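Given next, in structure tokens, is a single chain: the form predicted on its own.
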Amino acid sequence: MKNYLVTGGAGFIGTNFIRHALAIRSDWYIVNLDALTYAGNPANLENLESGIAERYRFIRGDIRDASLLDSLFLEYNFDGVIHFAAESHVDRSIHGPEDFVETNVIGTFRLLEACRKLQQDKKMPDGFRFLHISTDEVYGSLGPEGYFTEQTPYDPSSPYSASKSSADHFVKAYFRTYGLPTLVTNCSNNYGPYQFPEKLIPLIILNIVEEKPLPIYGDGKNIRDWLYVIDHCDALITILEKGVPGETYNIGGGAERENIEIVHLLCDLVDDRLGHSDRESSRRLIKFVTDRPGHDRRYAIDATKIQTELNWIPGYSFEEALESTVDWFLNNMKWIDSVRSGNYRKWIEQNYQHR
């Protein structure tokens, strides 16, 4: 049995990881540290089935508590970190940038060095690996031609992504100071089950089931290459099996779209599932509003470094997945009420202390 420290694990893609990683790989056992801040929600794992339940332990904690990851390191003598946690919504970190030094920078520097310790003492298995999942907003800003690559110089726009830089770079340097087995990762936009409401397609989709506005920045011409969280999660295990120490590894799901035209497909699709005509189009929903502060334009992932040394490729097409994460969200209701209402919040307090 192998053991993995997954930090975050109860974000949105630290969720489908644990997920799809403890479905498909029977000798790992996650142990899953999460602050549960606004977006970190347990119950998301809380119906895993029998037999993969028991390789999976919940502990409520913060990253930037030095003892209690020297505690677990200790307890577990894990075989590698899968690193998700993070301050994630740059809408947020232009209001409160500070929460996201602190988790971002500070929070990934304590995991640095309690893999330092475990490397100084001698005690790291063979084969350990530091995965450090970062993001395609640490490049900055493309024109309309060219792709973001693994030497694409660093140019962070948002507090997020200079947060996220910042964070690549120690774990980086960790590798070339103390050689740390570290990896790093830069992915496209996400999307999928589990995603929090406030970001672009559930905040589509949950406002046009309910005849809201659907709010989108600038001309709405702003261009994402659109990448199926569960793509995400299989290239990370094969990033963390078969990647080599010290590398950075784009991925994307080579889907570029405008904002406008996923706002278009989505009207579309939910007008079909709800059995709205042509005449109750939610395209007249569609509100523009001011552009938000170092919005950047396009983004777009040259993952051919993956895919020609790791053999990893997209298994989903965006639309087939996009009509999947559709589905998710108009049949999971009662989980997006608690997560909007703020009702999860009272049953963590109540059902998981810090430990």
Ligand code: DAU
The other form holds:
Amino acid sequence: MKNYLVTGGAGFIGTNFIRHALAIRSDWYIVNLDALTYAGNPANLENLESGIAERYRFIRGDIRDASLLDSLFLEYNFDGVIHFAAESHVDRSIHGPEDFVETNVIGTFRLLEACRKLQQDKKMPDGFRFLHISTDEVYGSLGPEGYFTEQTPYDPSSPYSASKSSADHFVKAYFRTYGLPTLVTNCSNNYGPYQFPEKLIPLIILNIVEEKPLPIYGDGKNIRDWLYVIDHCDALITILEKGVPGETYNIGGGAERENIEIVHLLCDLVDDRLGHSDRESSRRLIKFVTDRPGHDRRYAIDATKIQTELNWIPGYSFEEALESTVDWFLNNMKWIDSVRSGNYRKWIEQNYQHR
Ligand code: NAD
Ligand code: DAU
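Having looked at the form predicted on its own, could you now put up the form predicted in complex with this ligand?
The complete assembly is shown below, putting the previous chain first.
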């Protein structure tokens, strides 16, 4: 068996990763360490099938808690850390940046320190890997041409991307200085089941269902490069197993779309599911609102390195995976109600009241 520590596994990508990894790797045991902030929901992983559930354990705790980390490393003798835990929402980082420094920078530093201690005490298993999941936002904004490569200089625009950039630098420094076997991934925008409804795709789906305005920042022509979450998880397993320590890998979907195109597509898909006529098209709900400060114009990944060196390409087409995401949300309204707490409603009011 291989034992892995997954941090932030009760969030969107972590949940999908744990489900996917336990299903396709029958020799993995996963400990999920998650503080359960507003974005974490342990119920996401409560109904695991038998044969899988036995290889999973949830621990509520904070990645900044050094003594908890030491005791977990001692107890489980992990073969690696797969580090998702973060504050992940750009708009929240604009309203309150401190939590981003605390979790994304200090939290990552504490995890690295726990690993360094293992190494110093000669308790690190052979083949150990520290897989740090980061974002393409560290590279800043692109104009209409060009792509982010692993050599693109960091140029973060938001407190979120600044905190992720800082964390990436620490991870890379621990490889260079201490020889810690680290891997860094910088991925584009994910979508799929279990995404918290503060992010564009689930927010728009739910607002369509509830006939609320569909807020589009600025002129709606900002571009994101969309990747289905299961493809991201699959790429992470490939990198964990085949990646070269000290290296960075960009992960992208090759599906660049303007925000307005995404919103149009979602209106049409949901209208189709709900049997709306052309006259009732949800496109009428679109509302252009004040832009996000520091809003990056375009992200686009050059994924040549992961394709050529690790032989990985995405398996899902954007159109099909977006349809199945819409269906997942429409069929899981109970899950949505459970994550939309009072805290969520307060956030929506705060973010959108002046736009
Ligand atoms: P998310 O916000 O849905 O989940 C984050 C999880 O981390 C939550 O379960 C939360 O409870 C947990 N967490 C937060 N602070 C913690 C702490 N101090 N200690 C322990 N747990 C804590 O985020 P996500 O969208 O699943 O993103 C996961 C990772 O992937 C992040 O590092 C993010 O930067 C990166 N990423 C996300 C995307 C995307 O499109 N969502 C794209 C590229 C990279
Ligand atoms: O690129 C990877 C990043 O993708 C991850 O690192 C982040 O964790 C993740 O949140 C995501 O960041 P974005 O800011 O790109 O995602 P978000 O869903 O918040 O917004 C997507 C685009 O839609 C962006 O251009 C802003 C716009 N938007 C968003 C919201 C919430 C709107 O126009 N209206 C909205 O209400």
